[in-house]
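Quick heads-up: it's one chain on its own, the form predicted on its own, in structure tokens.
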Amino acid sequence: MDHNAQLYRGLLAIRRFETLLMAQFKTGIFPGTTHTSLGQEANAVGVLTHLAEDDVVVSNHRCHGHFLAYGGNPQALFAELMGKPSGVCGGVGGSQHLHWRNFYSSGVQGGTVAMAAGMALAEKRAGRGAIVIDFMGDGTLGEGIVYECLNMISLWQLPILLVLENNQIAQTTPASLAVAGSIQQRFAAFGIQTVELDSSDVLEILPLAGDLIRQVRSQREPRALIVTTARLGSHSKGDDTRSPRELERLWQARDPLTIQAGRLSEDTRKAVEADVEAAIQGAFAAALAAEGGMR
């Protein structure tokens, strides 16, 4: 499978996992709530394609795409969301709180930056050469702990890439009503070199993330990547206050799958789509058939 097809497969696996999840949520199979990364798939694939085996990933409440791009098993993730013992965390972590290998996520906004900073400090002291990648959203910038952590990350020169997915809306509040000044300058104030990119194209995110990760790995110091992106789904299961017209505009202009699919031949695209569809449907069916119920 060529490079473009492989990237499309990664994007599509996340998309089909989450669209199936949302379609089945109304049946009551999945307890609690959930937050999808529809429209932000290129961030997960573009950044995490560059991981080394021992690198650490810290995610947030919108973590499914990051988990799958990290290499997580969709069947185990479905089972986790169903509250089953065969889930990633035995069914007790749910949609937001996952741990598998060196992947961690938490729904506690801001707290994930502290987790990542502590892990980066541990990796620096251990001297294994691993780095930490931390995903956060623009809404997290309202948490004071973020700035305490940025201070320590810079002061101690920790090997971490901070990826801020600026989807420009925190739950239902536009960033224009919640984030003053320049996001880039918030990182720069602590001496953290930062790069900004406004794109939903995995082929634009991929090389930029790769360059920053190489810098963190070789120079053992922090970097930040701000990706202005578009959340194409609601905050969680249905609380979207944006107009249908605005959502249609975003789907037409900012869908990373549409962008990447245009680079494939029709035969290749259909083959990838059939393969991914079978894999995700099979993962869902297997998780549903597994023993146990909601924990």
Second form
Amino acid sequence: MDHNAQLYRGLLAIRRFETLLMAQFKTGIFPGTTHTSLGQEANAVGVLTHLAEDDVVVSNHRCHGHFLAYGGNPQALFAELMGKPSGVCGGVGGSQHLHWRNFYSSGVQGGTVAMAAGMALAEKRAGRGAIVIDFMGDGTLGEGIVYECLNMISLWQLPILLVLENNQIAQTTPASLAVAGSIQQRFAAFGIQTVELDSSDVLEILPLAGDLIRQVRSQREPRALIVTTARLGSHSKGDDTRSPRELERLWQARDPLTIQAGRLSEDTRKAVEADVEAAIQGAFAAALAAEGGMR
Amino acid sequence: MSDHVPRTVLDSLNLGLHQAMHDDPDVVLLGEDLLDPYGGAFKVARGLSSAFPKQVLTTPISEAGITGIAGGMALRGLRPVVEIMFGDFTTLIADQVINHLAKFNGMYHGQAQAPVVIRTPMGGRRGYGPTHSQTLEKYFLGVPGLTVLAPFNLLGEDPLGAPGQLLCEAILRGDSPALFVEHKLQYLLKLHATQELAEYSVSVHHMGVQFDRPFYALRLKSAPAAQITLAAYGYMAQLALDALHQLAYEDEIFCELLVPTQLAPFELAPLFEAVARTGRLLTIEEGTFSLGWGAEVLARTAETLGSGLRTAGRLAAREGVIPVAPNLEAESLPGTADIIRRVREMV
Ligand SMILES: Cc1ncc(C[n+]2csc(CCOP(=O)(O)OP(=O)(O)O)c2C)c(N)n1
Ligand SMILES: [Mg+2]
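Having seen the form predicted on its own, could you now give me the structure of the form predicted in complex with its partner chain?
Every chain and every other molecule in the complex is listed next, the one we just looked at coming first.
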């Protein structure tokens, strides 16, 4: 498969996983709630394509895309969301508390930055050359512990790439009501070299993330990547207060799937789509058939 | 390690930290103002940064951050120890302890562990006033996944002394996060050697799986059967022991003192056995009265013994701020005289 098709496959696997999840939520097989990464798939794929075997990934409440791009098994994730013993964490953690290999996510805003910093400190001491990648949202910049940790990440020169997915909204609160001043300067104030990018295009995110990850790996010091992106779905199951017009505009301009699909021949695109459809449907069916869960 | 015999609780804890760092290079101590020659606000860390420079990390004033970072370190295989300068500031780490460290093992379905030991001095009686004198561990009792420990000032069998041994073992062998509650005045207490305790019969119930969290029972050797059971931990256990002694010699009231070193999870079998014999239980703690350690201990004892618990009482701090003025501070915290008065009322 060529490079562009491979990237499209990565994006589409996340997209199909989550659109199927949302469609099936109504049937009552998934307990609780969930946050999808609709519109932000290119961040997960663009950044995590560069991972090395021992690298560590820390994610937040919006973690399915990161988990799948990390190489997590969609069947185990579906099963986790169904609350089944065959799930990633036996159905205990659910949508926002995943741990598999070197992937960890948690649902308390800000605390994951501390987890990630501690892991980076452990990797630095171990000297194995592994790095930590930490995903966070713009709304999380309101938490004090983030700044305690940025300070220590810089003081101790921890090998970590902080990826701030700036979708300019937190649940229903636009960044204009929550974030003062400059985000970039917040990182810069602690002496963390930071790059900004406004894009939903995986081909733009990929090389930039690659550069930063190489720098973290070789210099053994932190970097931050601020990606201005768009949340195309609701915050969780169906709580979007943005207008249909606004959403329509975002879908037109900022859908990473549309952008990447445009680079493929129709045959290639269809082949990838058929392949992903079979994989995700198969994962869903197998998770559903496994014992446990809501019915 | 050294053949230095610890004399005080402070000595013993310091030796315990030295031993743990010596035995395992993955033990890393984080906290504020730790470096020599200062060695931490209460000197528990003295000497460590010189002996193990790679294992001591002095930090900014960021209690939540360093506790969360310690959690991440532990998830990746290290054995971090966090010093919180004053126990009052454990409020700042509550989210990290309750929603992060204590959750990891359960929420990741047993696939991750976070053995972080958080050490901190609680307690008053030094005139430090309302925000530097409190006893706040009750807010951390009953947090699933969190162990709460408090040492007792015995020398014990181990060359580290009992407090240092408990700390060292918790650091090296614990498999869950632990809050290790010290006390500012307990630091200065002498470790009771066996010969000094010759008057007492001391029985030790060994609790715990990965490491021993002794549950002590003390009574005067030649005394008749105890009429009342006292339960206390940490520094208050020493005050209770003083009260027990005076009550025997001045009032001919005979008590048995039960001292757990593991406060949470609550494992109270030795206490139930003792109260089954005396029918009376007084709990003694330095935290405020409502919803404290004693409330839970009494509830569990009543549930277990039913009418076997005839008389119950709790002694705790007055519910208000802890004043600086020595006379006012003394009135606000339970002391030996208060214990004696309560026991006289109950027997
Ligand atoms: C400490 C804390 N406060 C509130 C919440 C509830 N909550 C979950 S996600 C979220 C919004 C987060 O916004 P942002 O960081 O921008 O991430 P996004 O959802 O946009 O990906 C909120 C308020 C939480 N999980 N943790
Ligand atoms: Mg956001």
